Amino acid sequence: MRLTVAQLAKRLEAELVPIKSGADPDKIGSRPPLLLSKEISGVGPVETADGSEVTFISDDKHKAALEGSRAGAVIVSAHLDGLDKPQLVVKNVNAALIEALNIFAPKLKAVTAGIDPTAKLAQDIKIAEGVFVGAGVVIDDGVEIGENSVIGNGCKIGENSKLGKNCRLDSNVVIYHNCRLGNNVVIQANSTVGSTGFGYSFIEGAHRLIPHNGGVVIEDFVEIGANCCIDRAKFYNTIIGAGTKIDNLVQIAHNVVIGKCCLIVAQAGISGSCKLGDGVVLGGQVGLADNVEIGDGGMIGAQSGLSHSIAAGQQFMGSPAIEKRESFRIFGLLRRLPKMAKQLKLLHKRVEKLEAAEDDKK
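Chain structure (the form predicted in complex with another copy of the chain), given for this chain on its own:
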């Protein structure tokens, strides 16, 4: 896909600000001329974009790098003075960036609806129109799949599980029985949903598995990365709220309830029966202990280990996690610990000296 800067501006509904008002773009310094008729064929970050790419300024860090950028055009939220490249002024840079990336996305063949002959479908299932079922897929009885959903090769969908419309399961995703996915759910390759959780009772010298009678409910617009595990519930359901996004290699244990629009970064692990409100953010490799509750908008820093519940809006860090500002303060003091130890030693000597002087007087 190739568009002139002018065409791109139109597609992005952007106001087009030409190069340095009044200046002849063909004569700007030693840089190659950057014309509005210049063709753009991709998107790149400000540091590396070349003349055939449009770049974007979504934060001040980008702005600093803009000076030396060779990008053919730049998406901005407000006109920047003295810039030697065309500017596409938009209301929301992030939204325009998504649009631009979509415009220049590599062309892939469209998925054609249909059931691969090597897929193994049980008798009693309901597959809506427009659904694609890939090679080697196994679908058990009672399964329902909504319109235009795409089931990649090697997937398994267990008994009575239901998927909504426009879902996408990539290759080798496994959905166990009695799980429910809403509409527009995406699960990337090699992820597992509905596995039996890690619940054992130690009885007569052995760990005996506690049956997991519940399922998993994944609401609309949830997106789940690759190689994730979401365990089914012992009772009722493990629930992932609408619009929540989950990165790769994340572990979500039985009976966890996650609110809407949360972000769970890679390799985080959520223990059994935790409850997350809406808009919660867990950094990478975070661990939550059993039964922890996090209020709406709570944020847990990467690698933190949270072992108690926190209220809405709180930000915690560290392992064990404490309030973020306290954590920073303590970490700063930790690095001063060698100095403190030295000061303490020195002070000890000075006190001894004072005591000796005092003793002399007696």
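Can I have the other form now, the form predicted alone, not the form predicted in complex with another copy of the chain?
All you get below is the one chain by itself.
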């Protein structure tokens, strides 16, 4: 895909500001011919974008880097004076960036409805119109798959599980028995939904597995990254709320309930029976102990370990996790420790000298 800067501006519904700072962007005749004919074929970051790519500035800290950028054009939220490249002024830079990335995305072969002959399908299943079932897929009895869903190569769907409309399971995803996926759910390659939870009792000298007879419910518009594990519930269901987005390599244990529109970043681990409200954010490598509850809008910083419940809107970080402002004070003191240690050593020597002088007077 190649578009001129003017064509891209139209696709992004952007105001096109030409190179000449005095030109009127509303008058086509005032725009330099080079601006209208220059072709863009991709998107790149400020530091490495070349003349055939559009870049973007989402915050002020990257403005300085624009001066040395070779990008063919830049997406901005407000006109920047003196810039030597065309500007595409938009209301929301991130929304325009998403659209630009979609425009210039690699054009892959389209998936068409149909069932690969190597797929192994049980007799008692319901597959709606427009569904694609890839090579080597195994679908057990009682499964239902909604319209226009895509089941990638090598997937396995267990008994009595149900998928809604427009779902996408990438290669080798495993959905165990009695799981429910809503509409527009995306699960990337090699993730597992509905595995048995990690629950054991030590009886007569051995760890005995506690049966996990519940299921997993994944609501509409949830997206799950690659190599994630979501355990089935011991009782009732593990629940992932609508609109929640989960990064790669995340572990969600049995009977966890996650609210709507949460963000859970890579390598986070959520222990059994935790409850997250709506809009909760967990940074990378966050660990939650059993039965922790986080209120709506709570945020936990990367690599934090949280062992107690927190109220709505609170922000915690550190291991063990403490309130963010307090943790910043502690981090600040930690950075000063080497200097403070030197000062303490000097003070100790001065005290020794003073004490020695006092002893000489006696």
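We call the rigid core the largest set of C-alpha positions that still match within 1.5 Å between the two forms. Keep in mind it's a predicted model, so treat the numbers as computed, not measured. Residue numbers count along the first chain shown, from 1.
Core-aligned CA deviation for K10 between these two forms: less than 2 Å. Once both forms are fitted on their core, the CA shift for H308 between these two forms remains under 2 Å.
Shown in the overlay between these two forms, fitted on the rigid core, is a CA shift at G332 of 2 Å or greater.
When the rigid core is fitted, R350 shows a C-alpha shift of 7.7 Å between these two forms.
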